[in-house]
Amino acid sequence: MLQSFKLFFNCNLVLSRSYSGYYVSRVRYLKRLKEDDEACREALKSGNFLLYHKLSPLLRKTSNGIYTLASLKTSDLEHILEKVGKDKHFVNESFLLGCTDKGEPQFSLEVGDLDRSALEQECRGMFVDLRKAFFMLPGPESPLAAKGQALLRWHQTNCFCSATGQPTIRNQSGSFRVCNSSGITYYPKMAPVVIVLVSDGSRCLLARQTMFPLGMYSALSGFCDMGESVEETLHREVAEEVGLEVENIQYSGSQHWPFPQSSFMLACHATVNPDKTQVNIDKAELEDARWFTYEEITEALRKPPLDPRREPPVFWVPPPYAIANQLIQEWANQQQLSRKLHGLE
């Protein structure tokens, strides 16, 4: 059975959300917008829109130099669309994302067929690759940007029924697609992925793939095979990728992750026998994997590469929004607590 890492080490980094009575009314309002096409079309008249150009979200730079997601009101967006030669009713192609804290509906809209530079000029912003945007956006905005891209991508890749080959038709909110020929209904899906930080007690194991940015190492991860439990996937992936057998497993948290398409990350900690730590890398999966000390980890957490346009450090870890960062921070917190208890700090 998976145990909660938080119960053992009193970490506060696992994502949480405080709810109130207002949350219930907001959720029920969203449910109505998802299921009632007319209600959703009415909501489009007073919505907030996030724009994406070939899946890159639109960001704006504030007066104090901070980048934020550009959110456009319906009237402003319709005006911009007309200025770049697009009918204002194009807003109806948007997909429902959620609601703001004020109860205003939020939508995502793909504008990749329109001139990028003209849109950036009219919107007073710039379209940024989502991976880079994670380094630039405030923490609370990253999940929304990821959700918007994931929903757009899903609709782009599910335009046809897998059973009949006929086109599928979306409902107004974009919460599902239907094949009129077969009657099959398709809903947006996420693929379950286990991500695990392995420790031998005093060090943690991080790895990198060739596709990673230069110098970045992260926790091990892998997709769940059909029929596998989280525990089975975790044991198998660690054995396959680095040739180690894990012992104790502790659950930490979960997160939607938009790459490579739309993944559901299940984050865990695991330990190995300190006498059996020889790493045997699967070169088909990983470029490198090695053990890192507490000192190396704390230094990487203390100096993240805040600007993706600059030369990255020799060793760094994923940005704070990524759940891999959460696992690494939790491990560092546990190590710090252990050192204090043993008088090492």
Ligand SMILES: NC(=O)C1=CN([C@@H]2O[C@H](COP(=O)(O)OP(=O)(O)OC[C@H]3O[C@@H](n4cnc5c(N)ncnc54)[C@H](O)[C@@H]3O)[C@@H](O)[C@H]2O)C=CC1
Second form
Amino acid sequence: MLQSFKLFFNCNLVLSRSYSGYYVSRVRYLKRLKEDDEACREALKSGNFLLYHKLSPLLRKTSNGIYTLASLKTSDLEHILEKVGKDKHFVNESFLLGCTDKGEPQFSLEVGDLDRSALEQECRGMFVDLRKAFFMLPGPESPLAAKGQALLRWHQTNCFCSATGQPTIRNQSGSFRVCNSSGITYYPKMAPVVIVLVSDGSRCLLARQTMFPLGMYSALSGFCDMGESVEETLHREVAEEVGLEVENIQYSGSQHWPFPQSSFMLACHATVNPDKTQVNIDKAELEDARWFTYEEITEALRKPPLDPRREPPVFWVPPPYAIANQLIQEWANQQQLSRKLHGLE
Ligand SMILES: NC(=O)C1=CN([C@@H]2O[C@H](COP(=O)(O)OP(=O)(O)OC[C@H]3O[C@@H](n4cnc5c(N)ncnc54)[C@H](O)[C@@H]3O)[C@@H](O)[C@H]2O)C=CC1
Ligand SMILES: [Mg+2]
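Same protein, different form: I have the form predicted alone, so give me the form predicted in complex with the ligand.
Time for the whole complex; same chain goes first.
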């Protein structure tokens, strides 16, 4: 028994060591591609490309009916570009995203100036709005689709220097743009947002904005003001939006979110005094905010992600790719545990 435990332990150690070695070489390779224009141009020759048409990613339906992000090899992409009347050197306009599990470099390319249906036909895929694509893609592909779009959007909206008005020039990987006139270097930006699931011990507080899909409630959220800490934003946003004072802040995780223009979501849990739960909603920000019971939450979590073509149910929560879902899931797990401890389940 002890020996098999040792064997298991040693195997895992070897595996984790080799994995970490692979991870280090992968990130160092990517760092070189980010900084070295020549190395990045070379990598473009054996790249994998995600295409976007006016920021909508290209998806493909597999033979078993699952949608996936379409990834094209350099030679296939060059061939397709020539077929739709574009010079094959257009691949050099791509931006570096990362690399695949096999260590192959990945790029995103905006093809919005080219004929959409001709491209869809040549690529055997379709360009889908990112908000819809999120519902169609398997979990791990959503963040990649989001990152590709965010990087393209940032470059499209940062073509000029805000100090001189002169054009900014990208490096080959797209990790920055520089104004040769002022010397200012611009790096892709995310706006920090705090998202918090507030609990009174037995219920959690969810809210909805008028712009949310019908029936969807989410955790409270808000952009950080200049100079604020996560804790300060969290206290302020909860006070502004629902008129409550929170305590016991616990960090849960983070997520890049491509909407509205690349947010960096910092997710936390917090509690309120169970005797002070009366919400006072800022109607300019929120349409509604309500306390939900454990039973209501577990039922909402069991529902499959909303199919945009179906009637929405009365109450549902953001789907698993959104960090709000992670917070709600964690809260439900913690409630389940404490119910078991108190013999309620
Ligand atoms: N991934 C997830 O699970 C979730 C993501 N979110 C994202 O968080 C973002 C922020 O949440 P809200 O409650 O709407 O924020 P909020 O409560 O701060 O209100 C938004 C308003 O703040 C102002 N604002 C201040 N700084 C801004 C900036 N850098 N960019 C844009 N607007 C700014 C604008 O007037 C805007 O209308 C949302 O846009 C949404 O995309 C929100 C909930 C869940
Ligand atoms: Mg808000």
